[in-house]
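One chain follows as structure tokens, the form predicted on its own.
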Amino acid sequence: MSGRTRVVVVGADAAGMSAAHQAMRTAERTGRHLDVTVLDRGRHTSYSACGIPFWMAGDVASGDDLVARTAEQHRQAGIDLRLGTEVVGVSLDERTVATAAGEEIGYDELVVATGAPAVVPSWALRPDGTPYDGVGPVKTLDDGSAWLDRFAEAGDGAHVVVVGAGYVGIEAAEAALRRGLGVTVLTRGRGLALLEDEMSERVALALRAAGAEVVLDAEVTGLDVDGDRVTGVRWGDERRDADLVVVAIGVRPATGFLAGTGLPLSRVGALRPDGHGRVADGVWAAGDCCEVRRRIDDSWVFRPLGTHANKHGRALGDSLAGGTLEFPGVVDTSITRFAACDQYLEIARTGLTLAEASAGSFDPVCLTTEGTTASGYMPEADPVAIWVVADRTTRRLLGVQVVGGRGAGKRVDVAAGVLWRCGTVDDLARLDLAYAPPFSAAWDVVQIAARRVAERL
């Protein structure tokens, strides 16, 4: 590169922001002069999607604790941010971006940063396309902001339907309960289908238990509404009275704006960038449009976490810029809780399912493993079950599966790191770990439970 060089990034969260900052910082210690513009059609920048959740559920304030970068912090570290600029295509051989509102912004170096909306079926949606009132999904600061009003407004004895039983919907699950609201989820499998079903099993218990109506296997066919409100969600020959419903059924890479540009998408419809974020001459890419290369059986995998986002979009910024920094993948990592009516329960998994496991070169043998959280003399001593995986053969380790009570869900990061080293089984039972009675037994859960998958090997 010499001169200046135009760098225009399409997305301003996390990835696109990380790739911004770095880049400027790393042009700065290579000497390299560039002139970075953010295109957002948001309104809102740099904030924890993850905590939206939580927001809801009253744990956080105020929709600004979760804004970790202003926009006009942003815009006085030397970035031309516009916000409210949809971008709608994009031409490689001119090398420019087209928006919503036909201007034409060349680049030099494009980065793609676009996220993953959520999924909106059509049965949530009037003829005009917005939303039935009381329906919508948990993604931006402005759902939040909604779910928080509708949650004020809907008063004693009203019912939330949550549609989807992934992470999200368990959260907002925790949520509607923490505000005395009645909830049923629906999910037309069996819900967290990156758990085994005996661990699912477990966390579909902890909901029953705190008074929400779990039904499995439900595939919503339409809604009932009175004038443009909810008022029932339906499914097969069955239907749940609602006054408010909650659409939890996954996301989706905003890569739309790409067609016709030739630029090789999945089949979801992500980008696949490589280590440094590169996708195509003058084109980069990192975030939840994009999948990632999961370590374990060098596949890619579509994960749109906050984790990934920030740190590929890091490695894209420097390697734009000159650097040398490579996002080196994932081992799939991930982690939430469900706290609601006297029920607390912390779900974390890392590596292959036994479905994935089987349907690799490996030899899978798994085990689930019942133990406390503490020495079992202990007060804090609370129930938890570790599922192990791993391969007859080589005896490596591929995955670990954590359901229990505080102090459960982050024992995973010790098998992710294990996973990540493409160690054994036996590694993990050995592992110098952390021991005092009030945060595990002489033995952790954690490593009794490879112990115990090493012996079947």
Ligand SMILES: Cc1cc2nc3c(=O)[nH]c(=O)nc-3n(C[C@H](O)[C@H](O)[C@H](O)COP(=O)(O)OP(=O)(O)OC[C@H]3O[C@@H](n4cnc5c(N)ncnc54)[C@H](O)[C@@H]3O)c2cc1C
Contents of the next structure:
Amino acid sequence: MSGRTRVVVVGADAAGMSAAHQAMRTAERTGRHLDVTVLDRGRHTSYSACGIPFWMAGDVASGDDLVARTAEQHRQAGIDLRLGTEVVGVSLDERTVATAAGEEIGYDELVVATGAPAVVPSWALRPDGTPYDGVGPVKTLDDGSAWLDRFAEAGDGAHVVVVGAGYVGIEAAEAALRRGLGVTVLTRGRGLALLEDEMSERVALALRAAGAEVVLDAEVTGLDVDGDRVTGVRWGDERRDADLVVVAIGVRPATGFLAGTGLPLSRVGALRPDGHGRVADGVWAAGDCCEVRRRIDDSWVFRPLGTHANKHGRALGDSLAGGTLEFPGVVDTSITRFAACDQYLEIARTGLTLAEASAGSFDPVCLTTEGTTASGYMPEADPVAIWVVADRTTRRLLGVQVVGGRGAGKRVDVAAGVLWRCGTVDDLARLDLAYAPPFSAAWDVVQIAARRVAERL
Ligand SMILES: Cc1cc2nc3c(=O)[nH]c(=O)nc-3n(C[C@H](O)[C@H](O)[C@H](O)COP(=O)(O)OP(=O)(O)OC[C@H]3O[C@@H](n4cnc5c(N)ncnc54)[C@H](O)[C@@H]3O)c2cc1C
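Since we've got the form predicted on its own here, give me the form predicted in complex with the ligand too.
All chains and molecules follow, beginning with the one already shown.
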């Protein structure tokens, strides 16, 4: 490569800005000359969407605290950052992107980092396509700010219906409860997505103990409205009054602007880049607009998480500028917590669910073990339940889920390490883990859980 390379990044958040900065750092090392332009249709850049529910709950004072790097800081680093610039089309032959304002911008290397906006179904929308008053997702800083206003205006006795019991739904329910609002959580399945039902039930118990209503198998069919304002939510033969409705039913990759390029998309509309972020000649992608490779069963999965977006974006930026960094895939690890009204629960998982393990080439055996987060005689000791699944034939550890009190959740990281190395359930049971009474029993509960499964294989 000689001369200057024009890099155009579409999307200025976790994946896009990680890629842009890493590309510039690596280019210094490799002696390449990059002109990096980043386009984003929004007003914000490099913020932690992950922190928005905690801002809504009152743990974070201001939305500004969630901004890791301002637009000005990016520009000072030499990036031509253009906010309020939506890309509506791409020509791979011409190597140009077209913006909503009618501009054509040429590139040598294109980075797609457009993320995955929240799904807002038609029942939540007015005829003009905008959500009814009091209804919205939790996705962007603007959403967070709108929810703070709505919570404040709603006042005492107001009722919030949260549609969806994934991580965002649970965190939104926590925020509403901690703001003193009544809460109903509706979920169309048997519980928290990505958890086994029996682990999910433990989360539902905590939500109920905190005063929330949790309704399983509730597929929302419509809203009741008074003019533009929501007044209720309907599903099956049932309804609840609602002053506010949080729509937390998932996200969908923002890849519509690639229509006509011939770039292959998965069933959910995601790109499938390799570990370096390559999609096609001169086209790269990372973050929520992509699926990631799950190492355990070597399958593609759509896991829109910031932890992947940052790591994959960095590998992409390095590779684009001549480096060799690679994003090595995931073992499907994630975590959240529910803390409201004297309830505190950490919720985490890694690896496969029983259904995923059964669908693959495994012969899964699973078991739930109950224990405590510290030695039983210590005041810190909180209940914890650990679900473990392993393969009968190979003894390979396949998955671990954790629901419990303070200190429970990050235990999943130990299991993630074993999964990463394709270790067995015996490896997990025998690891040299730190022990002192405030932190665990002499046998940590995750090891007891692994040992019990090992004994059944
Ligand atoms: C409430 C909430 C809580 C979360 N909590 C966690 C957590 O605890 N842990 C975790 O790992 N992850 C969490 N996530 C997920 C995490 O925030 C995302 O995975 C991460 O932001 C993805 O980064 P990204 O850069 O791929 O996409 P995004 O952050 O969505 O950025 C994409 C950018 O592209 C822009 N864009 C899209 N289309 C166009 C276009 N056509 N033209 C120009 N610009 C465009 C958008 O405006 C946006 O700024 C959470 C997300 C939410 C919403």
